[in-house]
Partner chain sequence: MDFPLFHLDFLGNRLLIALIATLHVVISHSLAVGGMALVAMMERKGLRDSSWDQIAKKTLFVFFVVTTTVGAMTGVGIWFSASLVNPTAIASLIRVFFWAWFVEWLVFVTEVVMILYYYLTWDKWTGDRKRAHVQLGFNLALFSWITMVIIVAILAFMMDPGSWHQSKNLLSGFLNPIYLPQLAFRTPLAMVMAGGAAYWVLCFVKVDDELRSKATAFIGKWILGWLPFLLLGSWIYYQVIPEAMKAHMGVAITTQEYISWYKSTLYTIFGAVGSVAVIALSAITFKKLPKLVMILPFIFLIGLMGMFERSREFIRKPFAIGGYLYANGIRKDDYPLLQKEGILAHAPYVSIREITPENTITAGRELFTLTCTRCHTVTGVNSVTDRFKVMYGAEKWEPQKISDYIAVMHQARTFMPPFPGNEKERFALATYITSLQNNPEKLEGVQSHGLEFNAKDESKVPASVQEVNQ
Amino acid sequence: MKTPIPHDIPLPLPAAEGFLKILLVVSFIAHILFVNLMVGGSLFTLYYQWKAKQKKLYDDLAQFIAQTITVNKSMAVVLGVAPLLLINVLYTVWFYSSNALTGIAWILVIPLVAIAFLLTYLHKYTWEKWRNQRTLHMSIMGVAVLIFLFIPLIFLANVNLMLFPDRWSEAKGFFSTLLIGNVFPRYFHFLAASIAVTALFLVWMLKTKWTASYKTLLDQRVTLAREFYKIALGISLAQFFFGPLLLFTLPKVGLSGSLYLAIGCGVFFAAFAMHLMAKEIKTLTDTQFAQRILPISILMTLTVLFMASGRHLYRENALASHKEAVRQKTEAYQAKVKEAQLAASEIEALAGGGNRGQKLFQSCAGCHAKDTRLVGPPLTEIAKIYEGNPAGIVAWAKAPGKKRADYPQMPPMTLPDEDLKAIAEYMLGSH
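How about this chain only, in the form predicted on its own?
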């Protein structure tokens, strides 16, 4: 099957395209940070609540982390509006096509987000009430975690699908789209990043006044911070496996030297951050607590910036040929629209000034020109078929069928019969 080439919507962008693309990358970074904290925070909460069976410290830690999930989730949703709008504006044809092809799963994002939001609030505010019903309480967070893990998979499948128009014909709903491109390597890379970012976030939280109401955490903050640093360092090292796996499984269509350069810069800053994490693990004390957390955070932010830029470069490269084909298709479409407008003007001139049927025909002129095929056949062809039979045109317009494979089916016209008759008489008399 040939790659479908739709025509674009001929509307001007609200700002310079380059500015909108920069804004897309920056707004996406802000959004994905809180998505990472939301997903990672829910995983940490569930893990430490499970470990709390062995040690009360972990129950306090799980409750402390749970307080952050609802806030980070709200920030993720709010900050997700900007990149979603921007990708709609910049990649309308591709993004909406992938939305339609992923089907029900894409529509489910909204109710799933709402359900997860309610579950995290229920879990957060029933901590003391259901302390002795641990299984029930953990089950609530467990369901929320499953939803949090599923929603990013929907987004990844959708955004991944838009990059490969030549494979749209393979999409038969959400699950089939998981096999297109490299969804799962991207997903594992995302999950690893969520855990590492959350671990560093928790080190920073232990350094702030927000731990004041948790005396057990303050007493053990060095031990906990060292544990979080080890998790962040271990996951960052694992990214040296997930990263190349992601890169080498990307379809070649979007690979370029600029992409490799962006990724290389990101790896450089990540390696420097990991070096500082290793130092922190060795030198961490209560008096010199998390002194390097700020430079580590800055370096990791730069890593994410270059990785997000590389993601954008790949998207541009992958869509370049298809965007050019769509541009050509759009130009051809607009040329036909102008031809139709000229044909309508010619018909009006030949009609000598304007009867009722001519005026009503203007609603049909977008699909039917005088002697040029547009969406439907030209008037010259219609006149041959229905010569002397305006009633036949009226009957067809009210209940059209599909006669020709290379023409789309005409929608039924809902105008009154007298209007349809006036249009039909005009069509037969204007050729």
Second form
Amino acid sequence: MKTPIPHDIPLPLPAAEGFLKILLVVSFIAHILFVNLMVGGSLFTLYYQWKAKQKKLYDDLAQFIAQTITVNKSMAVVLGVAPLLLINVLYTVWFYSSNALTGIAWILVIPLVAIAFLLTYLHKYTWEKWRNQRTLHMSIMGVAVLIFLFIPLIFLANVNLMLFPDRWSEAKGFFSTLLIGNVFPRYFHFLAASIAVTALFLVWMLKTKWTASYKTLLDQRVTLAREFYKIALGISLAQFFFGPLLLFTLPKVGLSGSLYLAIGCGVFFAAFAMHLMAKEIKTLTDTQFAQRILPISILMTLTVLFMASGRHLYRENALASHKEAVRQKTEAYQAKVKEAQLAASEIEALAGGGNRGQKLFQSCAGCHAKDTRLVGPPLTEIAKIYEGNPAGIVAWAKAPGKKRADYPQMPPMTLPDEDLKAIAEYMLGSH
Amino acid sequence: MDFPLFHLDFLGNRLLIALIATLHVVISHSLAVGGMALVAMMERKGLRDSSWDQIAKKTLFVFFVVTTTVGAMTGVGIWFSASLVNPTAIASLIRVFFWAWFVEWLVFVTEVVMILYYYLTWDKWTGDRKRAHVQLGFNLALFSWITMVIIVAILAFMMDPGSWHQSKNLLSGFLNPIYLPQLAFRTPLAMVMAGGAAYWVLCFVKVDDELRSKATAFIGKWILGWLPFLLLGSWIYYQVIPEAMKAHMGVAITTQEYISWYKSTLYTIFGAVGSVAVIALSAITFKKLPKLVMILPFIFLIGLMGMFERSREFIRKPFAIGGYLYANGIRKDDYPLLQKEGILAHAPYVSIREITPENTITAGRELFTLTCTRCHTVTGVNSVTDRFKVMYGAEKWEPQKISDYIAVMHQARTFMPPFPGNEKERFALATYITSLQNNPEKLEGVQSHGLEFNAKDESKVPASVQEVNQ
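For comparison with the form predicted on its own, would you give the structure of this protein in the form predicted in complex with the partner chain?
What follows is the entire complex, opening with the chain shown before.
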């Protein structure tokens, strides 16, 4: 380990750790599904709007997909809160450390995504109005797409960096963290998944009543669905490159047999789903429209479930030794904390007696010295003003005014009256 | 102390979180909690007089777009910024309030689905289904309010944890003494603010004159109807703020520099609330308001709310979690140990463990990062140099004087936590601060310069741990 071991928060987890981890994996899948649809949807919208020059149909298609982005993005954000909460509570030390190490980029997520969201609304609601300013209209979505493509890098940098505490010392700003672990293979795997998931989503949308008002799309839905299936299948094939790339670039520290098993199961279901996609491409007709979309979605969900579990297993393995070290260190530290508390309370009990006013005066000594000016005037001066009038000092201390132009105003003291009186008597009697 | 510390020396960490949180609170109160209730009311009026429908829908459109973009993201932004600004505080809160937040999340998901549904079905659920659509609007308003019911418990807990200190469980934390009074204050505030926000929409949308005057009068009635509850709520809330916190109210509202303006600021607040009432009353009477006047209530109310949130954040000091965690991110329980053995002995990410005459200033800088930067900067907002300039003026600063002051500072400035380190560390910190008088150098956070630590601390992993992974 190159970096020192920190302490954990000494409060218990709100539920059994295993249960929280299952919640994390499941809620994360729900979140990432809508993120995929949001990112993929914006890419598809831009692509088809660009192609609309050749064919009017693609303009309708782009507009239809744009309608889905603004809904999916709201779901993506709200469903992201649960996994965020869970990762915060389960991996407090590791997640918050990587947040801080990538701090500027981490906080920029907020304004950037808010801007991208506003742009998607602007793009959606100016479709008819800016029909003649195609470049302007497309570039609005273009900027949103750029933001949507950048943000995943920030999240990936964080969930990646948190796994390798021994390399935290290499982090010098966000961009340097992109080189730790395997951020980019993860990124390409994610982008490819976004496109494939969105393509399948669009096939499903063509089947539902949501497309009812889009006559031109319905007329062409077999051609369109075939195109989407081809994209989904092609990208899934590409994942056979990105997937192994991700796996083999993972730092060794978290690799285990169970990880390979989980990934293997995921690949199995994905291959099965791809087989069904290929069948669909061959047999798709308007009367038997997208009949296998449900089994394909179920198989893909299983794939994602296994992949996400594999990812969780890797995280657990990679952090195991550091976690244990943190646990031991926290325990030892808390024992010391208790010991010191006990000792302090004993000292306090012994410290009775002595001049009470003198002791309490310590609260004032930061600003008032015997015969020199510190922040406020010296005691010699105060004693002259309040000679024989300790109550005057008490009254002043509780609600000070401002008498001297070259001194800052004194803050009001909140000690009980009898303490203030003891202090005042000490102040007047000590000369 | 246990986390790498993010720091913004220009803006200040406090202001970062304040900007994001204030924006979120303004949007969530006025456009979601109050806004949805107001829109549903307007839509209901449309059942009898269909002209209302267009203004209701236009208002909803604006509220919908703003809440689902800036509103949603600043909500997440509070989590993001809290993890950077005070990781120990937010981590502790999550451990205690996990299930409250989880339930809130479920309500929140419902709220988002409902607002999407509500907006997207506006033109589809017509005729017989219109009544159901109005009902959907009221249900949405209820769910928005429930999210507030839950989150206010947590905010109130941060001010006064009540009996949680003994039992340390969720329920006792939830039922803290400030909870219901704060809810009694925030609910009518949200409603009144919604009226202010609706006036803004009315200023900028195109509607015919007749509808405009009807809407002007109705929003006026809405505001005036809720104002007494707002006054009552603030009075109830003020009653339960602990005495020690009230003592900070002056500085909280006006800042240290302007404390002498406290009284006049209070008059301004009453003046602002009064003028909102007058504007609402004239809207009802004349059924017409100049645009310039129409935008005023929302501005006044945002100002009022900003002041309220600032004082709420401020008066809970010196704590981040009352009686448990100080604003500097260090637990009260840890103090005896740290004041005896030193923070530098226990903080993981410091380069200096032993203070020597040669490394005093560097040690002081590390101590400044550990104990001061959650609230103070070196050169920016609320900078430590400004604070000491106020006290010592142009006079030459002296480490011993400053060190003596820091030792008792929390008794004079009761919103400051006590210094958590030992005497040697206090002197090193004072030496660093002294060095800033003529040479204020920007302090960088871990997000730019990376982690600093002592070479001796490397590979300090116990042998027993090394094997866990095998």
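Here the rigid core means the biggest group of C-alpha atoms that line up within 1.5 Å when the two forms are laid on top of each other. Residue numbers count along the first chain shown, from 1. Note that the structure is a prediction, hence the values are computed from the model and not measured.
Colleague: Arg373: with the rigid core matched between these two forms, does its Cα shift 2 Å or more?
Modeller: True for Arg373: a C-alpha shift of 2 Å or more.
Colleague: Determine whether the C-alpha of Lys384 shifts by 2 Å or more between these two forms once the rigid core is superposed.
Modeller: Indeed, Lys384 is displaced by 2 Å or more.
Colleague: If we fit on the core, is the Cα of Lys421 displaced 2 Å or more between these two forms?
Modeller: Where the cores coincide, Lys421 still shows a C-alpha shift between these two forms that is 2 Å or more.
Colleague: Having superposed the rigid core, state how many Å the Cα of Val394 shifts between these two forms.
Modeller: With the rigid core fitted, the alpha carbon of Val394 is displaced 22.8 Å between these two forms.
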